[in-house]
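Next up: a single chain in structure tokens, the form predicted on its own.
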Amino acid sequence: MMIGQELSETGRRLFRDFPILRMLWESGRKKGIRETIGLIEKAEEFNRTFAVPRALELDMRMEREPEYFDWEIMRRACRYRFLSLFIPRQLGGIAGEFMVTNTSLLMDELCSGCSGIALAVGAHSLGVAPLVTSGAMAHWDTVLKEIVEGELREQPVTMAYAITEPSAGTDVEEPEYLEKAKLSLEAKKVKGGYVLNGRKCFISDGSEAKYFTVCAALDRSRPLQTWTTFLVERDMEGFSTPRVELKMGQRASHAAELLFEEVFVPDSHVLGYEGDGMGNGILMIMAASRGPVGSIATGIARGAFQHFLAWAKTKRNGKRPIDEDRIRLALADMWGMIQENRGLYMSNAMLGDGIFSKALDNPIMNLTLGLPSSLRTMPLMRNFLNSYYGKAMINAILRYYLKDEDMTQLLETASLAKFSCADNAMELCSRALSLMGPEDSEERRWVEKCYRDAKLTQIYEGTNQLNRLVVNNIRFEETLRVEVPRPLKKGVMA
């Protein structure tokens, strides 16, 4: 049977604009495929029926009113399980054999309707990945578990990430910055748990999520060192989201400040060990999530090279624009950027999915998660995973999977994807703009909110400086390696 027999015309597309995908597919993995093209269809179902309709008049709205969030878009979120990309099948997730291809495939697609509302869903994803790479298995079935069980009731429970603070934005994501970075947040070690005290702002989510991963120094004075991660939840009380920023690109998601007051959260909601927080918590995400945001620019990129297409094949004044070599050129070299994309932001998700996949679905991690959920929620194994022999024994087994060499190497080609997709969208949607002149037309309102959007894809998840500087670091001093945290660590505050 031919290829194009067995696949529907979303998997066709896919064969034609990633031949990797297709490679796999002859090679006998196409069950794995056949849940990629799934997804996508999907996507392109949320983004045909809920996303492009609303976009425009989202963007504007919250022009006007920055605290407003539609809840609908998690909703419908929910419907096509997209709250659930990085959360293990075992748990009832549908993180699966290509889960970060997967994920940058459908951060692709849904950018290219609106990104906006496409972060509001990725934003989630990115705040449950550090209770995944952390290993922090006491909390699987308690906060993993309710979001798949809010997911399939239509009730979304989401979460967030952390880091960036008031004076200390892209510092707090490298360790020869951290150890000078000014600081505002604080937690200090009290009977019992932590205090956290200051500040965190332009978090993703932050206004709807219900639980939050959250990096903070132990002593300010020696943050490196002392940089720990922590599950905070809503409702601990003296925490909030006092401010909703006004934003200029992807609107539809809020950049919210986070307060801490006095906000006592208990040792069992440390992720790994205190001073765990570079590794499991900054640049272990950052190796996984740097390559999707590749590919969240990449979507804004072909959203906006369709409306491009769509503005040069309409008539004016008689005439059609794509009837001009220039035009032409210039749609050429679109594509050419957005294939570009394509293959760093995939060259970064297949070695992720190669390195993760081994963490995640081995005889050890198998064995545990097929034990009755109710063994594992005994408060007998939860205080073992929550006690210093537990997160040893986590350790070891995430050490053994994952090689500091293979994170540093999906660090380097998580960054270089990020910066690389970034200033090639923005590129585009300059290009587009001023091919297109000032003339007022629905397409061109739709290229301009993209390069909206695409600007923020060069700040977040690290400036695209920073990011240059990490591959600079890597790949020619060799000065930046990724540690997987190590069993048997000793106490950063003695």
The other form holds:
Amino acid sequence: MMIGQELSETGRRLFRDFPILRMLWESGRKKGIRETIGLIEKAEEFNRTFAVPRALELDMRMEREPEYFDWEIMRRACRYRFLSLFIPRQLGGIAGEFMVTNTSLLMDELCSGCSGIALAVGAHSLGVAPLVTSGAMAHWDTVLKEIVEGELREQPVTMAYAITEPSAGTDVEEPEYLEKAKLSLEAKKVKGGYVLNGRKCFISDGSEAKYFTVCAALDRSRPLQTWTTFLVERDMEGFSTPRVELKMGQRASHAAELLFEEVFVPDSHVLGYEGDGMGNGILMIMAASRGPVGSIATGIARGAFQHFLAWAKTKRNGKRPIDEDRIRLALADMWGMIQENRGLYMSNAMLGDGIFSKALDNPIMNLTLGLPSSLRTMPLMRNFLNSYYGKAMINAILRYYLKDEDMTQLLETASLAKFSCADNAMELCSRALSLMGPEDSEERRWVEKCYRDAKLTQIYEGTNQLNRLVVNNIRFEETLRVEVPRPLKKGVMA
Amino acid sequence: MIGVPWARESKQYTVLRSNALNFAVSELAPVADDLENTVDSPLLWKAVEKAGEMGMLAALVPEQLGGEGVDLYSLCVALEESAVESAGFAAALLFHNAALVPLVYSDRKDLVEEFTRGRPLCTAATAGETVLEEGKVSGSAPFVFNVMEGAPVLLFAGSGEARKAAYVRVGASGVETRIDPYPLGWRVSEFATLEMKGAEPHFVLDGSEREALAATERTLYLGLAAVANGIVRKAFQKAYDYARQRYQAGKLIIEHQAMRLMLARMLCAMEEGRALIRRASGVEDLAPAIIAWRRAGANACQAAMDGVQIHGGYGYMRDYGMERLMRDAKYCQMFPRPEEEQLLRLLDMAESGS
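Let me have the form predicted in complex with its partner chain next, following on from the form predicted on its own.
Then the entire complex follows, led off by the chain already shown.
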């Protein structure tokens, strides 16, 4: 068959596991699908040569030394260009027509090796996302270019996304709850910028990142109206990361506390504009990122499944567990869960690509990004992009391509994928351990790690309870709707 | 604080529970995290010594043999209360006490004295396959808890009717130990796989093997159910306390129905576990003990997982004490044998009328 001859083993596996990819291939999207396959081949190599051989040891080490970070993770990620997933090609990144799909598939693949290592890589893209989706082009030639150049030199420059606060986790991810949230961080307007005071916590990659996209209220008594996204740089005075948590799992990546003590952030570092931190900020990012969290959970489940399968096929005292019907039935159940998960996160990813590819690849963006970098970075151009008119232009483009109903549907599918995949992953890992019992085997140690790792997917990116309510509120009560920012009115922006 | 509101016990058990709770709160609670981080620590031995003073090191052994001679439910009460503060410590006590059960069927007071000095603790190997041939033990026993130099290990050597209760010593000639560097839970004592090649047993019970092994198994299953119930109680206590102080969406977490449902399930689990343990400890059959273990283990896993969920991100972090419950709970379900195996065994038992 043609497909078999043209494709690598990885490609054939992907077509078998994801029939939608085969359909896209056969309907003429070969270039994009080839890139997807190429990316997953890299992920397989990353796992085989790097992540898997050191995952258990690194996990143990992080328990003894929670502050240790293995920078080799990021250097390797550079080699495979995993830090540029969300960076437009015009800027040297690898974001293609299947950006969200690729991210989801990549996280599934990487997490089947080690979700801690994968999170260290993935959390960086989460940090990059607001810079891209807010259309903050004034920073694209500096921050995004620096990331790409660092990547090419294997000197990683990374980002992190800071939402959670010590007394507000779930609250800051949903508009209705944000209004009542007990916030710690506040940004006060001063001449030429803002002064940030307070804390963020549990920030993935927080202790390594050079740049942070940080959400903060300008007025804690009106958080929803004043919720704003800032670009913060590590070397800004008053900024520090005083604490790294000892997590139960996904340990290879840090969860850090960020401390802001009179941190001055200039006007130019507002992403989007004042007050659009929820609609244009968090909800848009959650719509794009909760699906990939579903794929993280799926990857963990698949890792557990692979180790369980290996255990089931190993002879013990002359018998293989897989020779028993109950084990064969369990394996089929588990594979069913994995494929169910994949169906859910792929629905979200395909929808995401349908929406974002238009916003990132259109004549105006191509024209702007087609200009020589030196032109865009001229003070005149930078000032324009940071000005009311520049932001209004970007805002108009975003509004033209990103529709409220599309983004709302994307958030719904993302939230559904997130909680379903996470619950399935937890159940799969738990069942695998119960079936194995007190075994002295390498496979059991892996599945125990997956069991610890999987639990986090039920918590981060909004707890599963919140995600269920989001689906309800969008689908059955129509009380939640993502609103892409309206045309700017003069005087409301920074 | 809400306890197990509907569980009523006789005065004898109420007093015992109260003493065990005092022990757990005063001796275990302050060191529970340290016990988790360092196996074989002086803190462990101090707690073991105190447990010995309370009669928890030879609880089931008759007084004439030098033990306390209490009933199995009393041991379960002590284990449950200990597990509220440290499931790992409670498991260590359980394996020790279970390993002593075959001695009840011997007349070896000297051995009881030797095995109950409290250091090292005894242990029981529950999985793997070992044989006793020509007076020597061979085979492999995976994932044995409480492994320390010199510890007497109870093995169920052989299979079927020919099984024997045999003890070998850790570190003896022909007994190799392979320490598991990184177990999921119960981290107060070492886990290891024991490989035996012609090891000389320290003692082999001759006569009443079947009764001795059945009683040992019953002790293990019921004891594990009690440890699991302790975890459910701790998960409930911590989650309930947290839910009453943390705000979300402008109101306390406890006011959210999703959280109330989780807490209510924990409350049911506590009652369910206690009732099943009481019922099973009142009969000599093994089956009710296995049933109690299955239910309590599953309940502990669910309660600990829900407890972590109620705590959100804090639940996932070591410093807040919830994640340990989740790791410990899973071992209550995985030990002493895989759950489905035991489920099938229950049907076999029912069919054979045993």
